[in-house]
Amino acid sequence: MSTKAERFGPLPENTVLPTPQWVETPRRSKYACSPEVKEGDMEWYPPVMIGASSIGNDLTSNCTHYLKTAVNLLKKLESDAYVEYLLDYYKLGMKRYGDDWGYIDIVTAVLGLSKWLKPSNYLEIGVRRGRSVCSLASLCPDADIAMFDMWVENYAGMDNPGPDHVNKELDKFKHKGKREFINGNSHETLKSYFTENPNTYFDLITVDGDHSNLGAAEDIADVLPRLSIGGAVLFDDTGNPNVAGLGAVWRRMLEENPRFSTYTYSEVGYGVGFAIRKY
């Protein structure tokens, strides 16, 4: 058995991590990709119009703002000590460095890719109390999601209430599409999920679950093939040091694969990553 420091410590080169099984023709992104040509028309350029490049970009020059609409949001939530750690350390960076501070961390940006790609469905791994799918919900109340989660009593030495509690939370947004609850260990209902829906795809998909190193690499090898052409993968955590291999993780993975056009932060905080899926 392995040791928590190998799980959790950096991830040595010579790691083996899961392939991918691609889908040969995935569905495409609606507001990512060109419309689909006519049967005997050529197709000059690949469909996907944005790079993540153009996102990050947006995200950090335009910092202040998507911070602001990120403590709105995060007041209309029921609060924990880690929503308040949040709340005052936004308005710190925003009060000692205005306009010119680029932070991004997961909230901002799901509601940036949110802004860009308006999903029509997403895909969460590691809900909790509901941060992120009700980012995502504020900006796409018509999208259907799908939460997969094993709701861990005392998370992180907070209370981890479960589906009812994110059910009440996104109906504060006025969320009108489907909601779907996944109830456990996602290397298994991953697999059991879309082998039950062989011709569902993601426009956005956020992977927040398993952190140990070969476990992420896990779930984000399942759900790669389900993203939309056009759609975006988000990945927490790519410079956080107590979590040190996640960050070789998304580069060995995202960063180093041609199919994606790859953002990451990991400037300040615990860091976050994005693809957007070209082919």
Ligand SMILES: C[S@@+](CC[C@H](N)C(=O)[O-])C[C@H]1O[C@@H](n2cnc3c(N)ncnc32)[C@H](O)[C@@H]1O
Contents of the next structure:
Amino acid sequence: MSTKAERFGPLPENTVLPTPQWVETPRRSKYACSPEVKEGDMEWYPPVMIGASSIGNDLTSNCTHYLKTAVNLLKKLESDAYVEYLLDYYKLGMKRYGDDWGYIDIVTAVLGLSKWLKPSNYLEIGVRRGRSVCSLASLCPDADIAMFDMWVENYAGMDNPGPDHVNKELDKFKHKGKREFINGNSHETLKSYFTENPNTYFDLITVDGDHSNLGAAEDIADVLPRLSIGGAVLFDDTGNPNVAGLGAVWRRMLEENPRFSTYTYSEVGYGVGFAIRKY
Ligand SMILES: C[S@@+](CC[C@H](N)C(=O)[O-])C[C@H]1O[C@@H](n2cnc3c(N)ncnc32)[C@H](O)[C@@H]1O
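Since we've got the form predicted on its own here, give me the form predicted in complex with this ligand too.
And the full complex, kicking off with our chain again.
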């Protein structure tokens, strides 16, 4: 049995992380490709035309715009202690630093990725009370969404009521796409979901469920092969000292992977990373 420090502490360099089982993926997605190439024409470049730092630069330089959007969104959600804290944190940061703050978190990152990629479908591991999934729904109300959670009771000391609550929150944003709740441990449910849906690829995927080093790495390895070319994967807590190994999990699985362009923000708050799949 591993200790808490081994599961959630700094990741030793020699830790073996799971490897994604890549499958043949359709080359073209609707929103991030270079122009269709005619039969016989040479396509000089790979199809994806935008990298993660273009979106990261937008998020940091227009941080006030994204934070004001996040404030309006959070105020629509049923509040809890964490949301109250975040609203005060955003307010103080904007007052002190304006756009120079350059702050990014999971909410503003989902807003930026939704704006730029306009995902048709979204997979989320770790939904809790619906904050991140509502960020997506607020900008892409027609997107189909697949939500994976085991609804751990009293998560982080707060109520974690489950699908009925999340449905009510999504209704506030007039979400019209398909909704699927896949309840249970993601280490079982993801594998069976992908076996049952062999041709499904997602345009945006958020990994924010199991926060142990190996558990988060397994979730990443399970979802990466089902990310559309040109789609983005988002990972929370790259700079969270309470789960100090997750930054290294992200670095080793995404930043060092040539299939992806990546942007990682770990300066203040809990940190967040996102990566766009090139091939
Ligand atoms: C950090 S919260 C998600 C926060 C949410 N993304 C947001 O932005 O508000 C983590 C969630 O992951 C769920 N979770 C933890 N371990 C899990 C596992 N192995 N499988 C499925 N869900 C899990 C918990 O029940 C909790 O609701």
